[in-house]
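One chain comes next, on its own, written as structure tokens: the form predicted alone.
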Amino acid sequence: MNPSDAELFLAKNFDRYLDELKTLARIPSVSFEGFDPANVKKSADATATLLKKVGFENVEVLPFEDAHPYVYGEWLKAGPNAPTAVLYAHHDVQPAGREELWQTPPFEPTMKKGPGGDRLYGRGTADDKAGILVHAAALDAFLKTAGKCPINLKVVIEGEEEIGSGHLEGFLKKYAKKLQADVIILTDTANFDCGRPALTVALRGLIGVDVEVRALTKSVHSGMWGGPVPDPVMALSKMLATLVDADGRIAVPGIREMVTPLTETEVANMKKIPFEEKLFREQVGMVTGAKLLPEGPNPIAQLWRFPSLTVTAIQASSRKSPANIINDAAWARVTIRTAPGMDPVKTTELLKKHLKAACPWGLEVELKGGDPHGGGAWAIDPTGPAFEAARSSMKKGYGEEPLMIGCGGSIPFVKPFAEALGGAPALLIGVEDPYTNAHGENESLLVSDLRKACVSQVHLFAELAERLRK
């Protein structure tokens, strides 16, 4: 089956696909607690409508306990000798964050010039509703031109990836038979740069702990009581300061010792990854005087091969109305991105133990969090016919050889799904780039890379059909 006709169809109909993405991105499908779950259900329904429109069959919104809805569909007419691929993306999104910092309305996708060219701004335009669109467009292009797809497809669009995929293990167990396949194509990662494709072959894990320090049963006047009464905000600050050393590296005893040492081959491969400090600083938006905190042979590789600790939120009083008080309590969320070799359960236990021991002045400490079923890092050997197909198809779509990179972020779906499918190769492909700002304000998608990703997906289906035919 010649994918050239499908590629031409994609080019002629790309604006229509872009409109479909805008429709999905207008739905504020935030899966976090405290946001209206009806919007996530609305997003699932809109996703199901799109999948049906492009030709997926047996499309359904799959219920599972009290999870946000998954969407499932399939196209299984390529024949018994053709390989079967599971396609993954997620339709839930992060909260908008600080809306005053958005240059465009967060849930009204808006086209404007940005790094790399025309970009579509809006929450979910890249992470990860673009992933849904890539899967849908590729099947649509084949069905509208050849009348069939060269491989069998099963598509799963998750509704709670942004909150850690907490129900995924049970979901996989319940639907294991339905989801069996030869390869997984997961469209929820990033390219190395604008126009420079990448296959992600490693992910850090993630654990998080909420810590609350309490000094009082109520907030009190700082003038009337300040001095003899301990300040829980200062106590929490002192505790957080002990978590890293002067170079920003994790200082909690026992954590870094778990990290698997680098091999000579890893070091050699890391040195091949392009790194320009000026560009790196520009991409992340570092202020002029801020120093990089490098570790290992390459700061890019550091993002997935070494652990990091971040205080993702902190709260005591209100920034808008800071009263002259001693706060009754202070709270923070501390997260650690886990690297290869780190046991997530042990990491969580060590972090909690350290925080409790570091609390000064006899104040009360409450520690919550730490999922014993998640948090582990993941990596795969990028060899074999599936990866050969991916590399070839991405070169055809982008005109550039893809880099083999890791990702500093965590995708809870990958490891359990790959294991549930008996170790099926997982191809992690994305449409984000270093300027996307996923999870932050002004999230955006480079439109030209979305087009290239769709073309690559068409070629990937064709290449997998040739290389994995039974």
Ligand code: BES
Contents of the next structure:
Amino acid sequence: MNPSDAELFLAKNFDRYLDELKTLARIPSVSFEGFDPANVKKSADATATLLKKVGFENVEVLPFEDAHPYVYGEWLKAGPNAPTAVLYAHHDVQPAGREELWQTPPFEPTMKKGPGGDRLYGRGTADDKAGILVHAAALDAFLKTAGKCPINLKVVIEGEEEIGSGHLEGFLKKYAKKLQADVIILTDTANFDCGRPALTVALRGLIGVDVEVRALTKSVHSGMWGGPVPDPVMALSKMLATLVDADGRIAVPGIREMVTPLTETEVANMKKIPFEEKLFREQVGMVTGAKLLPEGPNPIAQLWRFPSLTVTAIQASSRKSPANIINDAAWARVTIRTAPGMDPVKTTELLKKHLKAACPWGLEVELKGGDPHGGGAWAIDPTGPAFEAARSSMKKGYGEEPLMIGCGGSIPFVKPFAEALGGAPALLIGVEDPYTNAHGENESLLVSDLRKACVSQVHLFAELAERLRK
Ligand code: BES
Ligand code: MN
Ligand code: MN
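Provide the structure of the form predicted together with the ligand, given the form predicted alone shown above.
Below is the whole assembly, all chains and molecules, this chain first.
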């Protein structure tokens, strides 16, 4: 069993993997409501085809109620003394957003030079169809060289990650036994920078509330009625404005109080993470005059260790036809990224209660939602043989030790799944980078990092075989 043969094979066949990735990325598998679910099904089928092609066995779509399809496959011939890994990624994607802002068509993956070198542009090229390819390429390389993979594999490719994995609880109840494993490898996170690998050891959670403020049963002429009749858009604006203080910190009483205080060790570790303000601003694309909002010891720690509040969408009338009306109602979605210590249910309740109380002028408020899935933050102590294997294999793949980082984003699958597996170590690796722009327009994947991630994955299988041998 020689990982360097597999590595050589990978290098020779990399263009084929890129083609497979393009095939997946051409399918607009948007899981959001209002988008054709047939495309998510198509993408599940294409994923299944790929998994079969590289040698996964018993590949099937795991049916569960009306969930977008989960794809499953296994390769269990490494023997009883070899460990078993669950490989996770997701095949659903975010909507394309504003099509006119895409420089290349969102669902026609296109190669172009960009930050770090050649990049593949298109929705899902990085988040998270590249994650599927990393798993597929690693098995392919082993089977086509050694004829055998050093560990047992169960691959699960989810179809509803981007909408909060709503069926996860029931899905795990039904399939937890089938998915038993010693370690979980998730390829759905970001590297620290181009060519700078990272292992993600903490995620924030996410909750969301939809708020609608209603003043009227219909929209009316703003000249004929404006003055005595309250404007629901102003009312909503006032309500939203009470949610944060002058420095942008969450001002809803009781929320920040829940956050587990930082320990000295945490602060010391965070100080080892390189932070350069200029680079940070450039990566995220902030306008020149905009201030960074302060909380915690530094902005990097803030991203994964403190909560944040974002209004992700707001609606009243439209920019296309801003008629002189008092709108009947105004709507917004308010989301909070939850930090360690925060109870997602309580956070949601506090937010709802605060919004309701902040509504002026006796208008009607309707509050909906509170995402019960993936609501809580997650963190893991990155010690033990599985993490040693991850560290060492990434060093081999990238030529550099991975940084241990937290992540401001959320992956609802991680916490309940790791628990269902009796606390199995979860290795979060991935090929996004600070220029990927996942969820925004012009999402892209750094091709050289996909290659390095595939090489790392080959080494990871080999190292896990050694370090977790039973
Ligand atoms: N791949 C992301 C998670 C992520 C974000 C990893 C940033 C690394 C950096 C994942 O696909 C995602 O977007 N998750 C959603 C989850 C939500 C719908 C519960 C998110 O964070 O918005
Ligand atoms: Mn993702
Ligand atoms: Mn995503």
